[in-house]
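For reference, the chain that follows is the form predicted alone, supplied as structure tokens.
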Amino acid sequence: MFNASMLINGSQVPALSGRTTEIRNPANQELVAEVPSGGRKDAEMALEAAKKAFPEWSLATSALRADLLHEAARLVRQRCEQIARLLTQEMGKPLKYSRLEVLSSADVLDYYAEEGKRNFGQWISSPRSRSIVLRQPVGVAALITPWNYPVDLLAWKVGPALAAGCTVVAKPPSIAPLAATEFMKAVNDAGLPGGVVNVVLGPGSEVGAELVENPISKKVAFTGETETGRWIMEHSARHLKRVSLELGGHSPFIVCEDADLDKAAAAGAIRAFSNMGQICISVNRIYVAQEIAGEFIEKFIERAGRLKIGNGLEQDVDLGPMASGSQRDKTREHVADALQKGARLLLGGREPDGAEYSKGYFYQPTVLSGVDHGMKVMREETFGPVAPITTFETVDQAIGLANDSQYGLASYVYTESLESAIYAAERLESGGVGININNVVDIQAPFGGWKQSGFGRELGRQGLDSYLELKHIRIGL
């Protein structure tokens, strides 16, 4: 069994209360670890440590910060197997994908190590004055992250925050804190001064609330549910804190009549069921041109049926268990609601048979047809392995259906027509649009949502800017 600890002011510490929480493998309920369960006082101590460390770190040269971030990336890669195994054990994703997530987090650190060197100001000449515009770190940043990609999404925040000169206090997710904490320990072990990076484990109602409400934190970066994001925004406003919110999604996947159906079906199945559909940019609803709907559905079901379900530590597994019983219950509820309202079940719709699945939170990849926007699965974020499919007659109708949602994180369009691609991309109401590709994430480009999917951007140059304040210095001549 793995014994975890928190990280405050450069030291690994238990919770002040002595409380601990068990972490169990969602594939079989085996005990994986006991972790400290901190509270408001622990979070306050971490914020104080970050505040004390901020002056020195904020004045460090970009070259020094870059060297330390590169070293952190090296240590993360060196410890990849250990971190990845913990990730699989605590939240279920297959080990091969856990390794990819950990390695991706190291890439993010390397990217921002170099991007931080390009934190240039401006020199502006006027007849009787000169103006200098500086970009300076905002201060202590509170980083609150989800369980579906607990390492990668933490790196998206840690990398730019440290490169900008901020100190950080991270709160990993309560149901999957192990890999994220070990990632942060690797960053700390790169040689950062004590207090620059801190980790507090515990419930969001205590630890998260203190990080948001305490005036020490000047920036809150959160990825998670929209309702929680609203609460964070409301309480951060009392101190006029800077806030970045990457919230829920409900991504449409549009397949036009002229699309390459083999590519569209393969890409759609991967994005709908990967990580058991527990991805904020997962394919949540599929709109297919009427003329090719039958052929597309046949190919889509064939691809989905190939996916192998099992314990994420086993070889050749494509899908592990869902992360929790509550997530599976929500998936069941959405499928039952759709079937009750007239949807047709084409694949899955239940737990897999077999003793090896009896103790885990497993659920089969599920395909529904005959769906409409009166069903929960077409309006609410299922966060499970369900792909509802319906048809459209014109591209304008498809765009209208796609935009008929409170969310706007990602959209996908498959077409061989450049005109149709541009037409749809410019009209879809989402922060990212994938054309003939099932992923809108690129380290070098901004990522974030419209509408109830949040605001602010991570990754790219914009990710660094979100941790910087502008200062204008005017010199009279």
Ligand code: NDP
Given for the second form:
Amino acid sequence: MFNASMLINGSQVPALSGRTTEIRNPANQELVAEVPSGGRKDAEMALEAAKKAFPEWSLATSALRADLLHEAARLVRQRCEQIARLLTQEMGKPLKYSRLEVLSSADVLDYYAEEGKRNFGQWISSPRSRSIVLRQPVGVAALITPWNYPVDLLAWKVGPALAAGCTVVAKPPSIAPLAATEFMKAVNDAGLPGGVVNVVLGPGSEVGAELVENPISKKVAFTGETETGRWIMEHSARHLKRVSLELGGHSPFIVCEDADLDKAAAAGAIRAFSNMGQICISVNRIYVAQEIAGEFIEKFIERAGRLKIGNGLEQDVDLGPMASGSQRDKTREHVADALQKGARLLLGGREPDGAEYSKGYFYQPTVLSGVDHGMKVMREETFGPVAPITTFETVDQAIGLANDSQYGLASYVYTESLESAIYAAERLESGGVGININNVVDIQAPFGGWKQSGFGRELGRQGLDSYLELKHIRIGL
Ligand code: NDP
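What would the structure be for the form predicted together with the named molecule, rather than the form predicted alone?
All chains and molecules follow, beginning with the one already shown.
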């Protein structure tokens, strides 16, 4: 069994109260680890440590910060196997995807090591003065993250925050804190001064709330549910904190009449079911041109049926269990709601058979047709392996349906026509649009939501901006 600890002021520590919680593997309920369960006092101590470390770190050269971030990336890669195994054991995703997540997190650190060097200011000439514009770190940043990509989504915050010169306190998710904490320890082991990176474990309602409400943190970077984001924004407002919110999504996937159906079916099935649909940019609603709907559905079901389900530690597994019983219950509820309102079940719709699945939160990839926007699967975030499919007659109709959502994180369009692609991309209401590609994440480009999917951007140059304040220095001549 793995014994986890928190990280405060450069030291690995238990919770002040001595309280711990168990982490169990969602594939079989085996005990994986005991982790400290901190509270408000632990969070406050971490904030104090980050505050103390801020002056020196904020004034360090970008070259020094870059060297340390590159070293952190090297250590994360070196420890990839250990971190990836913990990730699979705590939240279920297959080991091959856990490895990719850890490696991509190291890439994010490398990217921001260099992007931090390009934190250029401005020089402005005026008749009787000169102006310099500096971009300086905002202060202590609280980083609060969810369980579906606990390492990656933390790296998206830690990388730019450190490159900008902020010190940080991270609050990983309670059901999957292990890999994120080990990732942060690797970052710390790169040689950062004590207190620059801190990790506090414990309930969001205590640790997370303290990080938001305590005036020491000047910035809150959050990824998670829209409701939690709303709470965070309300409570950050008291101290006018900088906030970036990456919230829920409900991504439409439009397949035009002229699309390459093999590519669209394969890409759609991967993005609908990978990570058991527990992805904020998962394919949640599929709109297919009426003329090719039958052919597309056949190919889609064939691709979905090929996915192998099992314990994420086994070889060649494509899908693990869902991360928790409550996630599976919500999926069941959404499928039942759709069927009761007239949807047709084309695949899945229940747990897989077999003793090996009996103790885990498994659920089969599920395909529904005959769906409409009165059903929960078409309006609410299922966060499960469910692909509802319906048809459209014109591209304008498809765009209207796609935009008929409170969310606006990602949209996807499959078409061979450049004109249709541009027409749709300009009209879809989301922070990212994938044209003939099922992923809108690229480290070098901004990622984030419109509407109730939040605001602020991570990744790219914009990811660094959100940890910086502007300062105008005016020199009289
Ligand atoms: P939650 O909002 O429940 O939790 C996210 C984090 O916030 C956890 O660390 C949680 O702690 C913490 N938290 C909970 N309550 C508070 C509070 N009052 N103050 C401060 N922190 C708090 O989300 P989930 O973990 O369930 O993650 C799934 C959600 O994340 C989905 O809606 C998904 O769409 C979204 N998401 C969005 C992404 C995006 O980029 N837009 C990417 C990935 C996921 P604890 O675990 O202890 O409850």
